[in-house]
Each structure stands twice: as structure tokens, then as C-alpha cells.
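Next up is one chain by itself, shown in C-alpha cells, the form predicted alone.
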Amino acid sequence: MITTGPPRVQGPADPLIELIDVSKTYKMGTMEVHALSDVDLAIHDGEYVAIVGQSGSGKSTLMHILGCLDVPTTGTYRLGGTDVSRMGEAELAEVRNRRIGFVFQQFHLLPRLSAWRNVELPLLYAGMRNRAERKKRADEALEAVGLANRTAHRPTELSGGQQQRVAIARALVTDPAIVLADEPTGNLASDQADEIMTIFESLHTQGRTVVIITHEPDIARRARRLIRLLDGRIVASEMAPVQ
């Protein structure tokens, strides 16, 4: 079983993530593209949610807003009760570093750095100066995803599944409130994808909030709730079938 510390205590009834009437419009010359329209969404602490939709449905835009990589054109986004929809870039960067752990399809590991040095980067960005403590935290995160014997390996010495495990360890090392994964199995073979999804399921079992963005139905069904997007709108929110 994968462990990253003591189980989290469920929070109050208020949502951890709350979007209220959120829209996002991009200007392309004289044209306006409505990527999201009037989105209302609530995700509670400890939920395991998959946001699904085909290309152009708005799920990437929604992911950017949930991850504080972008802000709504209109509407409100509250994270843990705090309105982040009107924060400045410095405040958003602080939220991204301390409250959200990101996992991407492309891994985004630095090829010249070992696994543990890739994992320690968020701690460096957070201002942790004690190198020994950073190493300890990084090693613990890598052990949690089954890579205790690969901490000194560089990305080129690891399989795709192992690289994604490093990316998950990096996402966990600051103990974020939310793990936000964007197409985390998109570059993996089916057996490696299954291993990665097992990790997310274990994180959910521990009480961690996990949000996965995907277009793959089989991956989405591994979550506990499905949010379906179409043309920038949420068209369904349903519990996933019991596996």
C-alpha cells in the first residue's frame, strides 16, 4: 500500500473547490472563443473526480483554472473558501506551489537531474533551505510511489511509467491539498497506465483529493465521480460505476 503520511481528516461541508458561474473567453483577433460558459462545480475534500470530454470540450481550460494557471473571465473560483479568481500572479504562484500538486502527460522532468532532485524542486521554490530535509522529503515521496531504489536515476534511465511515478512524487512532496492530473496516462502502455491509476486510487483511499482530466473512458471510470464537459459546459455529474 502506498502511504504519504497519516490519513487526512475530512473537512467541513463547504467544498474544497467551488466554481460559481465561471466563464472563460479568449480573443483571437476580432473573434471571441468561449472556452467555458457558466460553469458551476463543487468538489469536496477527499473526492476522486474525473473530468472528461473530447478535444475542444473545454476540459484543458477548466484544468488551467482549477490549477490556478489561469483565471476566469467572469465568475468566482474559491479554493478552500478563498476566492482565487482575482488573485495576482504572485499570489497564484504561491497557491500553485503549496496547495496543488500537478501531474502532466509529458512528465516535465529535468533530464540532467536525478529523480530525487526533480522531486525536491517544489521545496526549493517554496524556500526550503535545508538540503538534508529536502533530500529526506524527496526520498520519502519516491518511496511512497515505489521508487525507493531509483532515487539517483535520471529520467533517461527510467521507463515511462517510472518517470510518471517521479512526477507524482514531485506533486506530493509539498503535501498539497489537491493532486491535479492532466491526461496522466496518455503516454503510457496499458500496464503502466494501470500502475499509475492504482497510485491515484491509493491516494484517494488515504483521503487525498484527486482530480484527473482525461478523454479516456476506461481511465475516467477508475474515479468515483465523473464530470462531463461538452462545448464549454458541464452536461453531467454522476457517480462512476462500481468496479
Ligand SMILES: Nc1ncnc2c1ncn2[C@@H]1O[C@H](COP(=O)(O)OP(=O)(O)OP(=O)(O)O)[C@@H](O)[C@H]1O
The other form holds:
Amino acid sequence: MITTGPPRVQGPADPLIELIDVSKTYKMGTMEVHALSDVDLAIHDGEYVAIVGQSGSGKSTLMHILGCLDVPTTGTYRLGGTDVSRMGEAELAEVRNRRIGFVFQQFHLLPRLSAWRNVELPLLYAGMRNRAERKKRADEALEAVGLANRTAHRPTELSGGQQQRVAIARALVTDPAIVLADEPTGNLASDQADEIMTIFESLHTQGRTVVIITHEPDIARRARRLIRLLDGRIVASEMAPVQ
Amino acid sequence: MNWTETARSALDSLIERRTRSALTMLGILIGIAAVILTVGLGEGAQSRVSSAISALGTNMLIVTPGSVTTGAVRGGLGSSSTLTLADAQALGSKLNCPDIAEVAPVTQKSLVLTAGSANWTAPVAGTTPSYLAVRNRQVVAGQPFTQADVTTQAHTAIVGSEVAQNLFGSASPVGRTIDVSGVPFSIAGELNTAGSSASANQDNIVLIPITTAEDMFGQTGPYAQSVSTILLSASSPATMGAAYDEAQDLLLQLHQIRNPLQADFTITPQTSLLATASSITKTLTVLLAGIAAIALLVGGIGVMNIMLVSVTERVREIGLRKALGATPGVILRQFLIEATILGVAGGILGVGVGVLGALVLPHLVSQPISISVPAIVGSVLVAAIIGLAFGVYPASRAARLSPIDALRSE
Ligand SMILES: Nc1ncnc2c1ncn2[C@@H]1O[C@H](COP(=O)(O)OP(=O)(O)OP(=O)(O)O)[C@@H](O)[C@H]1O
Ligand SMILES: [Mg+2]
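Just the form predicted alone so far, so send over the form predicted in complex with the named molecule.
Let's see the whole complex now, leading with the same chain.
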């Protein structure tokens, strides 16, 4: 394990998420794709951030690094003051489990498991042994997204919006500080998209840090901060006017 | 994620793909059943052969004239033997040979037997009453001849069942008279049926007192009182070696031979026959078990194949589980458990089929199949190890998947 000095005590002014000079390069045979180039980014606890940009601009790549699903090729990522950019697989898995809730565009629910069994998965990996307690926590998370009466349904028995709400419940069940969502409404009709966005807003109101990738200006506008990517670089980072 | 949860999850995913899981187990099942049956068949044959051989006489040593070490018969002239009654007497002394229990000198000739109008040719063995003990034979009707018969050169005979059958049919031969080369003998008893061994038919034989035989076979000169073999029995299987050494030392001394390599006799332990026979059946068993092991190996490759398919099929699921916090170790464990369950379940079912076969088949092929507990325990263990071993590669592939690549794949 590589550690960079003693862990710093997190002060109120220190960012929760801090990217320093982060690049991500994919090698495609002899060609190199620079998905992210020299990205510096700081997100503070409780922020509500939207990431926008053209297709292929590196939004998902950035999000995967933020979510510890991937590591930068170069540069440093500090999460809550800890350098996670040099962590091994097992440690990253624990960070993902404890600190981050991830919502995908394609929901990624396991089709054979009922809603609550999908939601309890992170608790299993967190080592919670008591099944009754896992069920209770999963039910609570499902209730929080308005699916109290759908806990025993399988994904195929739910609408797209409901499936995404199950996915959000799964992201929230470990009570993470950070919720990351990669185009969470991309596969949804607009009324269902609205419901989902309302949930994210309430998460923000509860004090969680929320980062959402979106293509839709409407949705982007509802965030408190907008980050624009172009060809793997941050070209704009602006605070929305206080509404 | 703890072991029970992982095992549950592994079991769930196997049940979900039940047809495929069952077919994979079938591969292991066939391999294990084949191992159990072939090992059982081999052991059955082995115990049959060794019981047939030990029926010839337990703890027996056979002293024959001539030497096998030099490839030539020493000391003898013509067809005469170098072994004598005196040798046998000396071997019978507890002082000389404390570990030799019984000594039976034998001098044997094939002669024509006549009873009424029936005649039959059989080996006639002149011997002493010890013959029965050494050869592990019993007199089932009438009486054995006695030491007194030997001393008095009595014309008393004991006949094997085949001789009796050929001369008297189903009537009892006891008390009847037979002519051996024209000399009348009264039959004192009939031997039990022993069947034929590798060397000779044990039921086609007539036993008479050795003194009578010496007289009849008419040997004279320096080789008078020579015998064709001396049968010895050690006091127990554990003293076979000691009995062998005592007999060898004594005979060398009596024959005034210094170098054991120049011995004019050969001592063959019965156990060496047994060892030869059992080494043959053992070779057979190993060969058969080897073929069965190949079947098992193929079953193991089946497990690997199915696990690889399963990993490929579940790439997205694996990616998702990792994204939610599953460590590579947890993923590895889940796939290893799945493979091991396939192996163990296949193994247990294979044991069931194998044991059933071992119980049913002997009735159909009249070949004994023993049920070997070590083979059963070993098979299940091997099946588990095969599942585990052939699961390692697929499982480590699953564990190494990057969550992003896995989630992105279709
Ligand atoms: N695994 C990979 N191997 C090679 N190139 C990759 C890989 N992943 C992403 N890229 C490249 O990196 C660049 C950024 O991809 P990314 O998925 O981050 O874009 P995006 O902004 O999320 O696009 P979209 O809006 O279409 O989702 C693209 O040019 C893409 O082709
Ligand atoms: Mg994307």
C-alpha cells in the first residue's frame, strides 16, 4: 500500500473531492486516446454539481474516477483527504462501498433478484451479517424513494422510473456521503425523469454531495454548479445564480 | 461478505442454471462412479485370487530339490532328488527350527488307480499326517491316516473328491478298497473340496503314508528315502522369514554346502506366489483406475469450461457487484465455491451410482466388486479438489475483471 504522508485532518474549508492534474489515457493499439487531460477539480461537501459536455468529452471517464471505479493514469485524487489514486483493488472496493453511491444510466439491477435483494447487495459487501437488519435497511431505502410497496418485485416487473428508483435506493442504502449519477434520466420518459430529479434534489437538501452527468440543459440548470467538459478538459466551472 | 452469504449466492446461481449445472455434475459423477467401480472390481479380483492362493496352505514354504539361482539342478543324479526323509526329520525338530510348526515330506508319482471296473490316473502322494495341516486341508469323511500308519507302512489312503467321484460316483469311498498300481489300499477318508489353484488340481490326489510310498516307488542306493518336496509351515505369518532362514541354514549344513548360492534346493514361500498374483491384479487395478481417472479429468475440464462460460455470461453482474463494493477476493471466493459445489455434488452422486453399481453388477457379471471406503472418501475429496482446481482459472478471471470494462460489456 502506498500512502502519501500522514492522513490530513479534514478542515471545513478542505474539499471533499480533490482532483489534481488528473489525466486518463487509453491505449488503442498504437493510438492513444486522451479521455481526460490535466483536470483540476475540487468539490466541497454538500455541493450539487452537474457535469455537461458533448458525447466523448470525458464525462463518464471523470465520473468513474470520482467513483473509484477507475484510477487516473497520472495525477492525484484525494477523497476526504485520503489519496485514493494509488489504492489497490480491494481498498477501492471498500471506498466504493462505504463512501460512494453510484447510479447508472442503464440501472444495472440484477434481473433475478427482487427489489430489496438488489438494494441489500452493498450491505452484504459491507459485511452486515444480520439478514433481518439488511432487509430493514433495504426497505427503508426503498421507502425513501417511494417504493415501499414494491420491495418484492423483480426489475422486470417494474417501470423504467421505478427501476431507476430501486437503483437509487441501492446507492443510498449504505448512507454514503457522495452520490454520483451518470445520465440517470437518459433512459427515462420526461415525467419519470422529473421524479428522479426530485429525488436527487432532496438528497442534496439532506446535505449529501451530488454529482450528476446530464445532456439536458433543464436538468443541468437545476444544479448549483455546472462543469463543462470539452475533449477531456474542464472548460468552464460556474456557480448557478442563487434562485 | 461472509462465507455463508457467499455460499448462498453461489448456490443460487447454480440453481438458476440448473440444467447446465446438472450436466456439469454428470461429468464428475461418471468419473467418480468409474473410479469406485474399477477400484472395487480390482480389489474384488485381488481378494478372490489371494483367498484362492491362501487356500493352498497358510504360512507355507515349499522346499524343492535343485537350485533356481544357478539355473541348473545341483547334486542330483538322473531324476533323483537331493531332499531326503532325514532332511524332513531334521526340519521337524523344534530345537533346530523353532519357527517351523509342521513339516510334511512328499514323494509323488502319477499312478493308475483301480476300483472294481473303474480306473483313473491321479498323482499319488506319499506323505505324513502333517500334510493336512500344512496344506490347510481337512478330511470331511472318515479318518486321516496316522503316524502309526506311517511307522507300520500301512496300506491306507485318503482320496480327493475328484478321485472319489471318478472311481465310486456319488457313493462314499470311505472303507472301500482301491488298487494303486496293483497294490490294494483301504480308503480311510476323503479330503474336502479345495478347487484348483494356479499350480495343480487339489482335488485329484491320493495321499498314502510316505514309508509305504518309498517302498512302492522302489528307490534304492544313495538316494533311497529321497522325497520330491518338503512342505513346511511357519508358526505364524510373522515368522515366515525366520522359518525360511532356519530351514535354509539347516539344509545347507546337512548338505554340507558353504555358499548359499550353490544350494541344491530351493525354498519358495507361498507368499511369493501370493505377491506375484496380487501384483498382477494390482497392475490391472491401477490400469483401470487410470482410465477412470482420465474420465474424472475430463469431468474436471467440464467444470472449468462451464465456469468460464458462466464468468463470460455474468461479466456485467460481476462488474456491478464490484462497483457496489465486492472485493476481488469475494468474487474469487464466490466462483470457487460454485465450482467446488459442482465437484462435490457430482462426487457424492457419483459415489451413490458407484456403490449402487458395486451392489448390482456382481449379480450380472459374476465378478466380485468390493466397496472400498478409502476409494469413496478419496473420490469425494478428489472431486472437491477437482472442482476447486479447475475453478481457479475462471474464478481468478472473474476476480481480475475491471468493474468499468465489465459494466460496459454487452
Ligand atoms: N475503455 C476505453 N478504451 C478506449 N477508449 C475509451 C475507453 N473509454 C472511453 N474511451 C474514450 O474516451 C473518451 C471519453 O469517453 P467518455 O465515455 O468519458 O465520454 P462521455 O463524455 O461520457 O460520452 P457520452 O456522453 O457519449 O457518454 C472517448 O473518446 C472514448 O472513446
Ligand atoms: Mg458517458
